[in-house]
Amino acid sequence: MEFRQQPEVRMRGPLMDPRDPGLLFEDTSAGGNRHKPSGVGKGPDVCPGQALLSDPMSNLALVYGSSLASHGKEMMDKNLDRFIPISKLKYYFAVDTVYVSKKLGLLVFPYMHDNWEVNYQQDTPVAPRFDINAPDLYIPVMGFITYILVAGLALGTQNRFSPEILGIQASSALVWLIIEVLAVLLSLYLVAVNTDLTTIDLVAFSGYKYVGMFLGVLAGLLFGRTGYYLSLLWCCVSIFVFTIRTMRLKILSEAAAEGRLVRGAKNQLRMYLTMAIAAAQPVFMYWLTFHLVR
């Protein structure tokens, strides 16, 4: 049997270099001469984030989301300010060292003070640091905190201190303050008093008694029960006079504020209400402190 020799396969043309610039099409006849396409002529790599930002729909979604967030923040601030007037609270903390020292002296010794009217500027009361008669929340808050600290010290000297008892002391003082303010608001509504007193004003006036309370407890720690009773008695009389002279300008009529004879049943009720608010301060001062001194 004869085997025929395979004829030699001839190439149609010479083997061309793929890197030859004159080559129009890549020669795919030889499998080993395939090469990777170069990066010439291709644009720069685009990050996914840039591609997302360049999409018009993505930009529209971002704008809509930001506007929705700003609208939600505006609605939240509006509803929050309805229940907690944060913008008004800044007024009650606009105090300085001079105001605090003068107001503390007025709370302890109010007998020589003559002008009790609050100053106004374009129908708006001036900041407390410019008017000693303006109500503030700084002194009531600091007085409350100091009263709780002195109460804890008094309980510690009697070996009765515990976090639970101190918490009960603080919560009871706060609850009585809330009850007092709500009772005054209800009384003003029932008597139909047309006054510019706000709820924050009532909290401020009711909170001034904490100054006399911690002074009484501190005197009891230093000088015993005799010092406690003498100091508390002085502070109770002072806060009574302070409350009468302050609240009468807010509750009583203009004629009563000027010192003329009060006439009419409505003005009589307003006068009794003012006296009741002032008389309640010493009662709370004694009720919340007598058990701290032994």
Given for the second form:
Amino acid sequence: MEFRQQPEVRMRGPLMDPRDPGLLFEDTSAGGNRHKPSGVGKGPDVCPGQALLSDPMSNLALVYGSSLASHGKEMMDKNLDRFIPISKLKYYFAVDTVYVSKKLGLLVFPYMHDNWEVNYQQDTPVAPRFDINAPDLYIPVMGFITYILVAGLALGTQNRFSPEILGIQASSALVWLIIEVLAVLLSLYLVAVNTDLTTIDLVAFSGYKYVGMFLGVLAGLLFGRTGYYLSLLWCCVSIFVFTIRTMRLKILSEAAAEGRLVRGAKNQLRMYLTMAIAAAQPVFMYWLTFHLVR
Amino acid sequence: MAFTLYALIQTAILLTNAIAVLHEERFLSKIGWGAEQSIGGFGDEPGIKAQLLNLIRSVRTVMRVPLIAVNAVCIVLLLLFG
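Next up, the form predicted together with the partner chain in place of the form predicted alone?
Now the full complex is given, and it begins with the chain already shown.
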């Protein structure tokens, strides 16, 4: 699906878009939904423009088959929406190029950014297009795919490539991602933190490290082992700082997040949890890439 | 280092089985992890140990019956396909 910005309205920052804020994408569908006529008894009158099929029985069969297909598609859409919340997923892909470039810059160099809070609009977070601090799923998915491709490239230069290796790398990285998200969910439950982090948010935050990983492997391909270690060190520290600054606002209470040191066992435990989550990122980054660079 | 999704599913089934076989009165009460010992007051801080005990108890209650079905399917599949 494609979306385009209207050129005369370009609003960035906390000002809300004058169009309907609930609309994440412009509606570019051509004609909307059209119901196929389910007139089984109408015969050649509703033939969809094919003069070849003059036989009324095959016309009948064609119309009936198309009505069955559209009915099946509706039912599948309805049932799929119950398992995978498609509308919630759409929020995470509402990005544009400015957001992506700024966020990539933030992932590699998070030291100059001051305001890490997510803007809200009537209890729901603002779409990533309007707020750079909001999590999205576009960068993690693209980073994951790029990591797989770069891993294939790296293995190819060492003559260790075969098509199954790509699948093994992909499923291995995916399994580690699932394990990490489950571990974070479990520890958030045990510490009894009241936070509005959803599972998809955690997947997004855990997926940001793929950017650092493939940058490291690329540097390793171009400049050898020293390049790999240097760029991996830089990306690890950046992801560590980025994760701490993002998670601190979500997990810790408001007083501690503003920088004042609040004593108390509860906040200390939450601080340890944030540090542990952030420290796990460089570990995974090294673990998943060191066998690719020789 | 090649983890597959199948290995993850196997791990999940084995871990859930391990939690489900912990017996309430013969084992958990003996080491002080029984159900009645975790109900403190209605304070705002359940604490990690209480949360963990709660988690174990709920896993055992919820997953007993589905685990029977999942284990039966696993046994049949392993017998057929090795």
